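Let's start with one chain on its own, the form predicted alone, as structure tokens.
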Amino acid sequence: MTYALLISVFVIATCGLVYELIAGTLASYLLGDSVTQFSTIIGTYLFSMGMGSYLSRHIGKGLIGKFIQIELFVGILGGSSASVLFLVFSYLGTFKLILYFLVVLVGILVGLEIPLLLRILKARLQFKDLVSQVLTFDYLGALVASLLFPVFLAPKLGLVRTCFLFGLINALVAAWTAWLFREQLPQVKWIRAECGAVTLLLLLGFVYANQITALAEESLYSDEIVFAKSSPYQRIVLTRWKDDLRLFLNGHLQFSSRDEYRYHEALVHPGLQSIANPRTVLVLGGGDGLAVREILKHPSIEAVTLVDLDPEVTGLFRSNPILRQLNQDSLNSSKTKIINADAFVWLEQNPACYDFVVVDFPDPTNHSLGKLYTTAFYRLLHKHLAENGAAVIQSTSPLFARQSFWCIVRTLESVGLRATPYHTYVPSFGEWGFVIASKQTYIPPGSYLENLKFLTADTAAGLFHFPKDMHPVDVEINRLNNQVLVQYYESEWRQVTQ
């Protein structure tokens, strides 16, 4: 009996720590700034925890089953907070309010367990090895519980179904402690009737998660959603309506098969034309080929790499058969190398110089994304273009995000490149910019490719044109032990969505 609850400290502390790290997730995907979210999370979770320890102390008599009906609590608010806070983001404007207060709860009734289950095991340990054993399966369950969540739990299971599976785990351990007691509890049979019920409910939401999660998502996207899936990296969703594809990555739209050729023309063509016989380009983000369809148009291009860090992204590209129409099967191109790598890891380890180099990654909505936008990462780019290539990075909107904008301008300048700022105008977007970043003077090209649906050399000189609305403003320069521009970004868009 000992044994098996010292296996309950494991399994208990397991899922604890699951709740934990899948609300910071969902946070993070839902609020963006993942630094923010989880040390919020984490320190409002501890401190819950602390508070349930606290008010152990007034639990009395009948330990054995008020550890029962924690452990049952635990289960049903735990194992169906994601559903909860994914219907809540979806249907109700008090997601913040939501989460914070489940996180206290759940919080509350983790930290009342192991005081609970040192009191019940005092009397078959002693003092010493009832708190080193104690705690080493906690300790234990926790490790466990940090790598299954990111390489098997989030990835293979989903958030959902990921929480319900945990909350059925705490089921079972209520069940199996009014087992282990049977004979010392009154009432047993109403305990176990209370067991089977949650476990039932859970079991239910385990089998319908997929549904569940598609009822949230439905809300979110207007249009039908196609294709969702979630990897180690982010949520991925293709909606469709009519003819009209978009992908949208942890909620943010990445493209409209409808102007996506604006955007992918204007981020590749003037930096790509103005290079006398390019023949290598490298490729940092754009996982859907769009911008590599646009690099194979110019005939001197021999070899294409492309580095993006979510392989379920670039084989979703590379095996939908509509997809792969609409980049052209740039991603099967003989030419075509993909690489499913963090980018700034990869960088620093591959030493090859390229003529011209996209940097196509989302917007900096998080320091993840925001350290791909620091001097650290523009000296490494620096570093990697030949003495007369360029370098073209998308750089979000200068009309709605202006400082951002600007920021990135200033500190691909303080590296030591010379920064030509553009823009365009992408009707699913808004105004969007990009800077081309390069070692020597840029020359626009005086013509362009005769199978362009947007540019031409007449409306490739305006893109260089800035209305007052988005001229330059002081910013600071953005680097790896600040991240102002994830400030400036959150901010900016903030109000915007207002």
Given for the second form:
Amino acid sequence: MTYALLISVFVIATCGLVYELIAGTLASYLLGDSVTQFSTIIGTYLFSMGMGSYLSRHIGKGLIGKFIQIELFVGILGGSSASVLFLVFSYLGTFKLILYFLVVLVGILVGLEIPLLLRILKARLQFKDLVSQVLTFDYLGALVASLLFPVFLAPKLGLVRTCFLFGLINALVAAWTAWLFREQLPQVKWIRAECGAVTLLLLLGFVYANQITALAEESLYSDEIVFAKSSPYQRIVLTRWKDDLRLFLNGHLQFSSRDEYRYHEALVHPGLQSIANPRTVLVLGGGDGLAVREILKHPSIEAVTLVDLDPEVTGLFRSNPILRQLNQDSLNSSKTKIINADAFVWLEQNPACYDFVVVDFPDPTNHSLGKLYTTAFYRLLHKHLAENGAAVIQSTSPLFARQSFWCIVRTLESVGLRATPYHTYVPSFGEWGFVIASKQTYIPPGSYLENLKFLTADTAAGLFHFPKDMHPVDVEINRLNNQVLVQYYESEWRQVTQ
Amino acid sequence: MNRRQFLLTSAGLVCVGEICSCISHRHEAPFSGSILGASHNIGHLLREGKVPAATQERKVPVVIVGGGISGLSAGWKLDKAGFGEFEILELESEIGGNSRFGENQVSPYPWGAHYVPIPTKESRAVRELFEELGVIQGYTSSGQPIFEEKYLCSSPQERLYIHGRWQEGLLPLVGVTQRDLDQYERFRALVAHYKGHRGRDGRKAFCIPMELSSQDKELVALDQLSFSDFLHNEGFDSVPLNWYMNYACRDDYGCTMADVSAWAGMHYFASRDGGAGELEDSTVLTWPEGNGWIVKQLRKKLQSHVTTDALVFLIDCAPQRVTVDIYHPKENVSTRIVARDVIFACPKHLVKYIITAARSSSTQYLNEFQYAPWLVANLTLKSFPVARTGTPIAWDNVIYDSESLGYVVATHQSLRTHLPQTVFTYYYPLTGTSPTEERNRLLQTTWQTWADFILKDLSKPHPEIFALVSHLDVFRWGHAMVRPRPGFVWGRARRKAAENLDHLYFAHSDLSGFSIFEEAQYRGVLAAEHILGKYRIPFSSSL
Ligand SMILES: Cc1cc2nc3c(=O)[nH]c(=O)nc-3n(C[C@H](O)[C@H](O)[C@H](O)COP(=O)(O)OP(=O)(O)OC[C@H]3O[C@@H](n4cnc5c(N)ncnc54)[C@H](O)[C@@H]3O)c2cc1C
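Counterpart to the form predicted alone, namely the form predicted in complex with its partner chain:
Shown next: the complete complex, the earlier chain at its head.
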């Protein structure tokens, strides 16, 4: 029986550390800044364990019964903590409060366990053995948890499942203790029932962990999720609310079907319409096929080459019926050729020139994406433009990220391209900016296609006027070896979102 | 056993099983790798002289011994001048020497030299080569070179892991005092002073190539002092500043600042003045395979002149001709080349084993050439380590309290936006005790021990590194770099070693007293131009 109890020490220690690691990981995952999150969580947790140990003196009679109850509590609280926190983060605004409340509570309960076990074991062991053995098993448990967690549990099971699993283990320790001491316990039946109920609950949680995660994610996106998949490159989520379809890549909104026509008409036509008799077009990024849809409206177009990194995205937009309706099946057109490749490298390896190039990359949120906005990239773009051709570059918001926008304009100019900046309003994005880059002076088209929903020649003139709050600012040129754009972008959007 | 007992026991067993498998993984190293390195046993053959005698004989007018940067540069110059009758002999299976590289399915990566600073005005040959290779695309109206952007080190260039976070740049900024900052400023001013300073002979105080530096006694006197004494005398006692200085010496010279002369120490900081326009002096040129990229380009040009797996073990100078005896380890035969002239582009410490003239005369001065041992490892990672607070992953990533120099990211220059895997090149100069003892330690330590050492070091900033590694190769450089000890750079031994014999020309970075690309290239081109001059072949000097 002594050994059985020592094994409990080991198991309890493992569970205790796992809860702590989960809280820390979750906090850094959801709140960012992992060093701060981890150290404050660990601090709070250790302090709470101390409180638990202190409080253990107030527990008098019926040690074993109390111990079982505490185990069950730890099991249910600790075991459900990850899912509770996920849901709280998604549905309520007060995440931190609940996080620390849970950490303190679990900490206190875990802190209670070891002193109680010490007292239970007191009668069975000499003091020096007692301390040495209990502490040995305690630290051993901690070691196992700290090794298991990063290598096996977090990557293989996920946080929510791991949490339920360890809750279950706590509950089983409780049940086992109840069985070991069945002779000495009053109300054994009642205790058995409790153990059974908790175990069942946690088992359900373990089995339905995915649904719980999905529930949480759904609320993060506020609308119903109609498609979700992780490709090697990104997390793709498609949501729908009434007739509004939205695409998110890594949580960033790509378009809303209600107003994407504004974005895509503004992206494509001012540039494309200005070219006499355009035949070949290259689209970089834009795997949703919406820019291609606009391009194919021009009858002179013979071939569109779309280069997008992620085959999952292009695959989705070629096969899903609702999305095919949205992009008017542009990706299955006989004129369209789809290439799944890294745009920069692909462009370096392909010599062809194009009449029109659409550069529709994600915003420069990091150094990898920042490369696609450098002089090095634009020099390459220059080489792929036909003499009378033009390119258009999506250039983030000139209102929220003014320096970033003008940095893109100046960078294009620095490689000898003529840059014509313009902007438009897209409700789900806000004020959005584009730049036309050409070898010859850009002359705005005298007319636009009839079948557009947004652009007409008389209103289009307004796109090229920049009100005072979007006027040019002094900026540096973005190069691979300085990546100033990433810095501008980060500081500007941080101001907007805070 | 009843049902409940059974369930509990089996649950317990599952748990224990998992734990065991996890722990055993920890020890079995779930990744592969091995020890690589300059062929040590071939080197031993040289010393022991146990090679078959030469059987066949052929004639080649000019033989270049050694296919490192200096030997290849000599070939480059001969070839450019339209002289094609030369052969480069290299003992390894690959040319490149200390600038060799490797490649796997993830990326090419360096095994040694990994960057070249923006060349100075005086590094004319470097500029000429870089124009040829498209590294320099042209010049501005003010005469500044315009570099191909993808060869300039991408931002962020460097970061330092200090007090639990990554900061940008290598000069410590986290947790430093005003006093430290004042000293940084004062040191900066000192460097600026020396950059602009010319000696009484009108030459730059510190120049690359080093031979063009001023011979002003006051400046040359700095060579007598150790760099650490110099800093001490100048009142630089800031701990982080001294850390940085020591780091710089370990990085460039493979020894601590107590073992580096003040002249060499200042040279590191004050000679690099190639920056202009948007480029800072500290900007570097780099490629995924490091300077191996340059080796690749030179290989394309010189392929037909190169013989690899060719160990030169005897060079005998007669009045009218030189014989070069070569052992071919793959075939286990030796051959002889009769040459008019030979360029010896190998480390100096080999002279006494190979060159007969040196065998007879006093070679005492050669003992002044001491070498720092280095270890370089390439780690293939399944994914990048998670980003933590501070500066995102840079090209050069240094850990403050570490014996190593940290790691360089081989994929940093990649233009891809998405890189699932990567290769880290880990640098470790063994500066602990004497070079001989450290060399023994380098050669006697097992792969497993090195792997543990490296991962433990890298786990400081990246606790999860163990789980990310899929392959780890270790490369041992027993005699990696000549040490610019106090008194060596401007001492007698180095000058004597640079003196050519009648038909034997010396070309190796050793002759400059410290090992960098520019010096290796300079020595090679210089030797080639001597020969071109002697043969009266018209050429325009690259120097
Ligand atoms: C780990 C490390 C990192 C470095 N990093 C940098 C850096 O980042 N930037 C920089 O500028 N420099 C760096 N260096 C310095 C580097 O040594 C020089 O840049 C340059 O490569 C030296 O070229 P070399 O021709 O003078 O010498 P070596 O590279 O030593 O060339 C000598 C050649 O001769 C061959 N050889 C030797 N003996 C014989 C024989 N008997 N027969 C035939 N062939 C023989 C050798 O195999 C070798 O190929 C680094 C060096 C090391 C070791």
